[in-house]
Structures are given as C-alpha cells and as structure tokens.
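Presented as structure tokens, the chain that follows is alone, the form predicted on its own.
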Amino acid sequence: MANGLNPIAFLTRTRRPGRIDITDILSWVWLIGGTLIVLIPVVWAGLSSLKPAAEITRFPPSLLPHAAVQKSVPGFEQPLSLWNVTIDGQQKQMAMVRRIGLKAQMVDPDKPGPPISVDVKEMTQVQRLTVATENFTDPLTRFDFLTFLKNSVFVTVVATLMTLIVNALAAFALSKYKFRGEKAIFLLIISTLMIPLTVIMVPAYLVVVGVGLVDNLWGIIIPTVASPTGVFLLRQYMLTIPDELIEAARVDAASEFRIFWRIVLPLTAPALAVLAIFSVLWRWNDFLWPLIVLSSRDHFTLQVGLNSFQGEFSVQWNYILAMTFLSLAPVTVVFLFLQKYITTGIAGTGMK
C-alpha cells in the first residue's frame, strides 16, 4: 500500500519528519478527543439498548449488556434470582426471596427450606452476558414502528427531493440572470435565517389548517421545501459555472428549462449532494413541527412516534433506545454514499 494510502502512517506523520513537535501533539489530542466524544454516546446508546430493561436503569452501570440469572425454585410460583452469599466465611449461590431493607431473605435453589436472612453487603448478584433481542422486535412486532418508519421514509425522501428542485430553481434564477431587485430579493431570502423558527410556527400552523393539511404528511413536507440555506448553498456554487456554457447553449437553441436540466444542475451535483445530506438529516430528525402538525397516530413520523414509549409516569428507555439506534442507520448510510461531495460541495460555494 501506498504512503498516502496508509492510514497509519497518516496518523502517524508529524510536522517535522523524525520530529515531534507540540503541533503534533496539540493535533492528535484534538482529532481523539473529538472523535472519542463524538462515538461514546453512540456506543453507549448502542450497548444499552441491548439491556434489559432493569439493567439499563442499574446504578452502578455497566458497560455490557448483562441479565440477571434466575432460576425455578420449588415452592415458588415465579423464578427466583441467584446470588452469591457469603455466610460464615463461605460463599454459596442462594435465592432471593425477598428484600427488607438492607436484609433479603434467601433460600437454598436445589434444597429450598425456611429462608434465611442475610445483609445486603454481604450478596452480589450473578448475571450473565446476554442480548435483550426482544427491544427490536416488540416494537416491531407489538407497536407501530413499522408505520412510523414509513412515514419518516415518505416525508424525508418527498421532502428532499422537493427541496432539491425548488431552491435549484431559485438559485438558478439568482446567479445566471440579471433582473431588477436581484440582489435585495437574494438579501430578503438570506435575513430569514434570523428569523427564529417559534416566531413563524404559529403563522404557519394557520396557513396550515386553512388550507386542510392538519393531520397529513404533506402539512409536514410543503411548508419546509423552501430552505434559505439551500437557496445560498447553490446560487454561491452555480456562481462558479461559466456564462459561456449558458450563452453556448442558447445559440444552439436550448431551451431556458432545458439549459438548467441538461447543463446546470449535472454540473452542481456536488452542491445538491451537499443540501441532499442536510435535508435528509433536517426531516429525518425533525420532532417538533411533525408534533404540531400530526395528531393521529397512523400519520406519526418516527420520532413522534419515539415518544410514545414516554409515559406520564414511565418511561420504556429499552425501546427508546433500541429504535432511537435503529432510526440511525438510514442517514447514516446516505451519509456514507454521499460523504465524498461534502468538502467539495460546500468549498465550491465560496470560490466566487
């Protein structure tokens, strides 16, 4: 393998060959150390939710998923939990009956006869390494994850490519045409990014309802199409595409519509990559509007519907969990199929 292929020797490299200087240091503790915070919680998340539900609430927490072991003792209608008891000076596998503050009462598994009482500090409780499978598959099974999961796919992916289109032809018209007010249409677009989402929701809550859309996915998808940040992201990329290719195409007779479909828009791919990853993660983790908009449960997108496992007064963390880690991977693998246009896209935006 190459030198510059080498992950290895590409950590490894220093500012000076044969040197290390503070720079290098200074680096390799700001690459780990971001990186290191940026896996921890999704490693975490990821582990926890294949606990078992009393095990993710267990303090001290442990890192790996691990069940208590239990077992049917006669006399018991349900199985009782196994400990390791320490009794005079011996250590025996006893189970729990019950716990009285800091005494439990335990009984011997295979000979069960009038329980005995034991300290607390005195008991560790034996477990072993197991997958909590049933996280998965109850709300897939059980609840409505499945349509939940359609919705999140229909509103991102309607969503996006609405986007796409519209801010492209909005871009289009703002960088390859010269018109009267250009420059203070393109100033009053850019200044709604001040503008704080809780000051329009209202507003738009009310255009949604008297047009008919409460309740419906397309009250979700049209009110968010247009994005100032995706009308900026390409009118600042298709900035760098030659005139010449345009007036080109003019005299052979192309169409305007034609021009921006067949010679723009190939050549912004790497812009529309770009805004295609930020709408994607802008639908996909969307909650509050969807929130607002949505109130029967069929139409939930996935994250309403991830807050049903919220009660009043409990809350279901293993199934948060478990689909929380499951709704990542699709924006993770369009993360991975796109991840290349992202430094292109975005640094071609401030080439002009």
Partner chain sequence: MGDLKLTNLNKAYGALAVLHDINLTIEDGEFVVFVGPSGCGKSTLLRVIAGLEDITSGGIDMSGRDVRQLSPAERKIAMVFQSYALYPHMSVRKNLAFGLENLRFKREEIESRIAEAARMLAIEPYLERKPRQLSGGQRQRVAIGRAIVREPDIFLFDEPLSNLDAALRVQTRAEITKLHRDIKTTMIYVTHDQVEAMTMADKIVVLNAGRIEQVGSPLDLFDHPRNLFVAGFLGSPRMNIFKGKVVSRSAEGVVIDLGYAQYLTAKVDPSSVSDGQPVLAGVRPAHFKVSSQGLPFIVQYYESLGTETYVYGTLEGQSEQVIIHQPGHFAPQVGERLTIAPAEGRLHVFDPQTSLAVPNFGEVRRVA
The other form holds:
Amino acid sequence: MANGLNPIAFLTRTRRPGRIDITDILSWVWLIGGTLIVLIPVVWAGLSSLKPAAEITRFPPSLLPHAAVQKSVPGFEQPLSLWNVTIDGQQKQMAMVRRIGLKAQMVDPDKPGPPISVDVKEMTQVQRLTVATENFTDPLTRFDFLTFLKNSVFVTVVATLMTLIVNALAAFALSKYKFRGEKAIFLLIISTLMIPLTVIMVPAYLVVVGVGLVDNLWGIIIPTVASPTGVFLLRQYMLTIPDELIEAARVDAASEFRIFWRIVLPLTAPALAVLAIFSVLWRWNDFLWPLIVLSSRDHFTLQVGLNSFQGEFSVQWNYILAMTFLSLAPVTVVFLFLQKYITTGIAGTGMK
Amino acid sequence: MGDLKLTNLNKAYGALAVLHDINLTIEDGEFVVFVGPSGCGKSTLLRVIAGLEDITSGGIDMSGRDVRQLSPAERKIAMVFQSYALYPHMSVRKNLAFGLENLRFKREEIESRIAEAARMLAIEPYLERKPRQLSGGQRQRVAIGRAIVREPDIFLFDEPLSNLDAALRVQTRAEITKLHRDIKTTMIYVTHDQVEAMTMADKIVVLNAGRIEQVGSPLDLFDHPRNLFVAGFLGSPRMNIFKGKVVSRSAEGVVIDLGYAQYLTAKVDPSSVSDGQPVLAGVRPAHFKVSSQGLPFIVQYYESLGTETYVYGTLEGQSEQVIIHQPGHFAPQVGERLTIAPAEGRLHVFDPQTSLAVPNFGEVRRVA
Amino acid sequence: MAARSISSLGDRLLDGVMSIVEAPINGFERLMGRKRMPYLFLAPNLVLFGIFTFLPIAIAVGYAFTGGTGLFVTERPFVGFDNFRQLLSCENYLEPGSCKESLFWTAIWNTLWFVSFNVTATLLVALTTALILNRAIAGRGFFRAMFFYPVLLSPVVIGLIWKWFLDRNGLLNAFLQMLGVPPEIFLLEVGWSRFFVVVVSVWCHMGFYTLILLAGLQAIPKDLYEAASIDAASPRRTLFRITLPLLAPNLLVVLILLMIRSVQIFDEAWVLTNGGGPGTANSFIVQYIYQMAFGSDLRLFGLASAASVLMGLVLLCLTLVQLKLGKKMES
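Alright, leaving the form predicted on its own aside, put up the form predicted together with its partner chain.
Everything in the complex follows now, all chains and molecules, and the chain you saw is the first one.
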C-alpha cells in the first residue's frame, strides 16, 4: 500500500484476487465516471426529446418529461391549468383563470363560481408524466423529415451494396490473379488511403458538377463507392482463401465470374460483413460531402436536414432533439447487436 | 477417348525453366504415375495437362485434338487436389453438383450421377453435410466423387493421399486402384511416394529436375533402371553403389575392381566399356546373398523386423555403408565378417560420366 | 418448411438474376480469354478512382493557380501564384489582423491551438483508459463498448446533443446552479467554447484510439509481466521499461493519426459552434476552405484550392513521417 496513491502504480497494477487496493478503486472511478460522461449528454438529450415545447426550456429543468394538467371548466372556452392551492389552511385543486402579478385568479373546476384571488406563493402546478409524442410525429408529418429519412436510407443502402460489389471485384482481381501491373494498381489504390476528402473536396465538387450529379443523391453515392480501405480489407481476407479452390472450380467448368460469386464471395462473407457495417455507418453519418453536393431540401440526407433544422427552429429544441434521436437510433441498434464485430473489426484494420 | 500425347513440351517461369522438352504418350485407360522428388516438376506437368498452367512451347493432344487453347473443363479432365479443395460453404451434394451445373446438365442427370458416385464411394450418408463435418478419409472420397460425376476422359490426381495417415493411405490406395479397374478411364497420378508408384501404376514416369528420366512398367523400372537416378529413386532401402574400375573384359562378362582386391563380375556387353574405365556398380540390398564366395562384409548393426532383417556394414577395408536385406530371422554378430554376392543378373553397372546404365549382354541400350 | 421453400425461392431468384448478369461477363471471357478478366474486375473501381480521386487531385493543383469565380477551367484566368500570395502575405504572422487574408490566419492559429490541445488530451485519456481496460477488470467488454459508442455517432448528432447539454437551460447549468454557480452561456464565450470543442472532440474520438492502444497492449506477451514481477520490478518501472516501450509503435500510429485527423476538424465543431462562433473563435482551416468555396456566393475556388494544397502538403508531410517512423520501428 506504500505506493497506493501513486498514479502510475494505479495504472499498471493487476488486480490480485481477494485484495482490493486503491488502484482498483481509482480504476473503477475512472471507468464509471467515463461511462457517465459518455451517457449523460445522450440520455439527457433523449429525455428532453420527450418533453413538450412548453416544458423543454424550463429552468432548472426536471429530469423526466412532465406536462401541466389541464381541465375544461364550464364557462371557459379554453381548458384551464390545474394548481394545488392552500386556502384557509385547506389543500384544494383549483383551475387558474389568469395571473396578474403576484396574484392569480382561480375557480373551483367542479363548482365554477366567481374567481378567487390567490397568492402565487401559495400554489403549485399539478403535473403529470407525459410523453410529448408530437415531437416525433410532427416532424414525420409536417416537416420534411420523412424525405430526409428516405434519402438517407436510399443513399446508405445503395452505396453500401455498390461499395461491396465494386471493391470485392477489385479485391478478387488483386488477390487471385497474377497479371501485368498488378502491383502498381494495388499501390495506386492504397496510396489514395492517404488523401483525405477535405483536401480534394473543392475539385471533387467540380468533377461532380462536371458529370452533372450536383444536387443529386447519386452525386454523394458514386464518388465514394471505390474505397481503398474496402479493397485492402477484402483483398487481405481473400488472400487466405486457398488457390486450389479456385483451380478446382476452373476444372469444374466455372467461368471466372462464376468463381467470384459462387466461391469467393460466399467465403469472404465475414470480411464483407465488417465492410458492410462500416459502410452503413459512414454513409448514415456522412455530413460534409452531402452538405457540399446537395442544395435543395428535397435531396437532403438526414444529417444535412438535421443541420438545416437547427438554423430554422433555433428555439424549438423539442423537435430538434426528437429528430436527433430518430437519426441516432439506428446507429445505436446496429451497435448494440454488432458491438463485437465492430470493435474487433476496428482493432484489426485500424479503420474508421 | 482418354489418350494423351505430349510433344517437346517446355514450360518456364520467366528465365527459370521448370519443364524441359517433355515427350510422353499415354494410352487410353492407362494408370500412369508421375513420380519424383519434390520440385522435380511433376505437379507442374499435371497442372499443364489440366490446363491450369500455360506452356511455353510444345504440343498437348488429347484424343487427337490439340487442347493447348482449351480451358480445363473443355479438355474433359477432372482433378483431385492435394488439399481436396472441397468448397467449404457447400454441402457434399452441392460440391458434386457444382461442375455439372456449370456445364448446364439437366437436374435429373445431375441427381442420378451424384447418386451413382455416392453409391460407388459409400458417401451417401454424408451428402447433406459440409466438408468440415467430414473426416479426412471422407473428404478424400468426396473429392474423388466430384471428379467421377464429371465422367471425364482423364482423371488427374495431385498427391491425393499425402494428407491421410498411414493406415488410411494403404486402404485408399487400394480403393483408387479398384476404381480404375471398375471404370477403366485414363488416370494420371502424381506422387513423391515410390511405394504408391510401384503398387498402383501401369506405367511410371520418373521425373527429375524438369526432365523425364525413364518411362516404363514398375517392374521394368525396378529391374532395368536406365540411369543412376532411377536406380536410386525406386526401391527402399536404396541401391548400394560401389565405385570401381573395369579390369578385364571377356565373353563371360566384365570384371570390376572395387579396390582392396575385391572384384565383381558383371554380365554386361563387353563392347560397351573399355579396360580401365571407371564404372559404378549397383546392387539392391535384397539382391545380396550370403554365400561362401564373394565380397567380405563387416557387420556394424542390424534391424530385425521379424519377417525380414536389414544388416548394415561395410566392405572390408572400406568406409562406405552397405546395406543387405535378408528374409526372416537373421542374427549376425556385430563385427562379424560375412561373404556376400549379388544374385544372378542383379548387378547393375553405370557409367559415371553419363550416369547411364551399361546394357547387359544381348540387350539393346534402352531409350526412354 | 415454409421458410425453407422461401429461401430456396430466393436462391432461385438470385440465380436467375445472376445468370442474366453473368452472360455478358462470360461473353467477355470467351472473347478476351481468362487472362484479361482481372482487368475487367478492376475496371469499375479504377474508373471511379480515376474520376473522383485522381482527377480531383490533378484539378486541385491546377485550380490553385487560377482566379475568378467561374466553375470550369476555360472560364478561369491563370493568375500564377496570386492565390498563394494572397494567403501568405502578412505583416506579422502572429497577428492575423495584419494579414491580407486574416480569416485564413485566424483559422490556422485556431487549428494549431486545437490540434495541440486535442492531441494531448485525447492521447492521455485514451492511454489511461486503455491501460485500465487492459487490467483484468470485470465488465471490460461493457466499458470498452461504452467508451466506443460515441465514435459511431454522426458529427451532427454529436454537435446537437452537446449543444443542448451546454445550453443556457441545459443540464450543465442546472448542475452548476445546484452548486450555487451562476449559469453561463458556454458556447457564446470564447474561452469556454474553445474548451468545449476540445472536450467534445475527445468525447467522440477517444474510444477509437483506446481500441487501437488496447489492441497494442494485449499484444504484449504476458510472460514479460510475469518475468518483471519475479524480478520484483515496481509498477512504475514495469510501465516505463516494459509497457510503454513495447506500446511505442501503436502510440506513434495513434499520435500521427490523431494529428492528421485533428488538422481536419470540421463537422462536429461546425454544428456545435454554429459555424465557428462566437465570432471566429472556432473557425478552423477546413471551414475556411468550405466557406471560400461554398459558403458564400463568392465561390472563390482558386483561393480555396490554394488553401487545400497547402493543407494537403502538411498532411502529406505528417503521413510521410508516419511511414518513415513506422518503417524504422519495424526494423
């Protein structure tokens, strides 16, 4: 225990069974603290997205989504809000007609008579746990959210399928054939790994304009289909498929393309799955490139649309957060089910 | 039909030549074994015949047609690979069907051929299993079955038994031989195991460093090796080779001086050697007999296998090891001096310059 | 049974589709021979690479030397090094206001500060987390997944979630109020906004680097630690003499990757700070390029390309350093 508080000791000690020392405690503090820091902003946004518009900006905020209880009272057109009021030392539920300064005018909702004036200090609002489903339904029905969603799904699905096919074909050629220029082509493809989009986004945009795909979903699908990461990942995997299998298929009268899709493709399934997961995540989350290429609302993807919403409803956080949640949900579900695949895939390939 | 003719065939990878001027004729229905040490080009030759590798020059004709431009399937061959190369994601049935589907056979025809092959190879219970659920021997059968359903003109086997354990190897060897007897299709079989070659082949092709050393029936090769390589490669333990010199020639034969006053008389054509010419004399261990006359042999140690005995030693005064093989129980003393003599007609003489065998009396020098 | 017949129906459907697809490809094979097939298989990939990667690289360099607002080369006058002169002429490089293109230099300084803080913070947090996760600790898989989760979120989602968390009426201010600290509009204050851009960046990327470092730690043979403990090495010596030296190649990869990616900071900061605010406090280099080229009606493609080329050169240098050091480490 002499160096129990030494941070280095704390970082390197391995736990011994039956002996808990300070390093274990600090480790747990770090891990649990970190988990909270990861979770709190997300969960907070999630809880907030369930709150009605009137509640969301209340400060200090309540943890769970509440809404004021309202009741229609005979003689009043609008429903009135219910309050717990103490009158003559008696607890009573009253409906508020209006509020003037520090006084509020209340009526008994069951026996509406002339309004009684009540000190605002003596009253608390009656609230009930409510989920503001309109935060989710409104964007789906009134705004363009459904269009954005449709565009994002289209881009993600089509681009992922194309990414798998185009890169698997290239990886097949680069792993199972010997031909002139093989090495040069492989190096050429791999060298583009080092060229980030941000460096070529201006000329890439010009090319997209040149081929007439600007403000078009295909303009964000096609340019990123050929992926050096994808080629590399698939090629390394295909190299492990024995060449004798390919030869056996040739003896079995299979055409080269048939060898590809009946033999090599099924055997590459694990690597294809990893690439598919990544491709889905890349496409679903992609922001800068769609932001540049897409200009009309009809073509916005979810991310671009979400970004444009926050400019428009700068105060309507209830909508923004609800839509944020809708776009985050699929990623979270994918992660929950494929967590192992994703983390081992990243550790194995160093890609992101 | 399944006959094959290779003429002046050459194959090189860049500057590295792997097959030199191969000429070979294989008759329809023959079981031919390519044998040789690893790296001798036997697998390359098989793959060239299969159409999996291009050739640099020369001709390949099957049943009279030039197949150089044809794909493996068009050559009507089927192949059993060393690793079996079963498609791991397909059931046994699908493995067997794949080639036939590619050739657009009718469903019923495919089914009946699979049923026939499965019956012949006793793999019916496994048809719905994946290859990884099978034992080595079962995989081997499926690999053969995949070749059978194609009903090819020529079967090609690339060291198919090398992944099996010893007992299974003997059994499968017999089964392949039986299969050949049953279907009578040409088979070409590559192995580095001379026992497989000797037991299975109608015709053995011995290859070394990309060249054919000798072609012939197993016993022909065993009894009349054309050169030192074939003599040493076939037969286990290896043939004993003695350095010597021709001292006299007569109608009786040629007398060879092995040094230390030890002589052997070989029944070779006296006109094919000259006096004083250095020669190599070869005798297989089994062809030495213990007799009253002959070479003095000092026993170093021996190995008794019960049915036979190998005795290791040297010729008196010499240091090179000599092995002799005796049937049954034989228990010499270590250090004992025996007299040994080659059996009648079992002494081979080679010219060290050309490595070629010197022909026996009345024998024409054999050409490969 | 039903499921089986549906799946076999699906198989047959796929077979049908594929037999249509494969017909022309097999035709090509019969016509051109097996040896030319790899070229056909590579063709789609190479065409796409050529058009959308190699062509842009060529254009980027060319456009940096042109001016005007036209889109296509023919509409753009050649201006030589004018764009670079515009970007680089400065009376005092430490004082962005004195530069001709003050926005560019503000962006550069902002980026430099961001890179230095972000790289340090991310590296420390990721290394600490990886070292802890490498201990035999219960629930390791859970924590690893937890720390990794933000890596998968989109930058827009991350920006919005944090913006709400840091809002005037957000949870952080509520918490501070409980402690008696007056609320603060964090994202409208220069110092705080810069601080939180780094926090958010660490928050959403550290999981990735933790994973790489953890993989490196787990590759260190266990018997080294056993030998060290038999040699009675102190934990401090074990860390500095065994763990860190053996982790060095991974640390280096992480360091360079972090630098390369930090230089390109854009999206989550853009959403979080409403486009680099307050003022230009969080305006970074990629944002500068984006705004010059697409952000206004000006469409200064020449200037943006020149800035891209400069950034590309910096990234290239970093990559080359990585490759060089990587080779050295290997040998």
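Residue numbers count along the first chain shown, from 1. Since the structure is predicted, the reported quantities are computational estimates derived from the model, not experimental observations. Just so we're on the same page, rigid core means the largest C-alpha set that superposes within 1.5 Å between forms.
With the core held fixed between these two forms, S81 has its Cα displaced by at least 2 Å. P109 is among the residues whose C-alpha shifts by 2 Å or more between these two forms once the rigid core is aligned. When two forms of a protein are overlaid on their rigid core, residues whose CA moves 2 Å or more are considered shifted, and V118 is one of them between these two forms.
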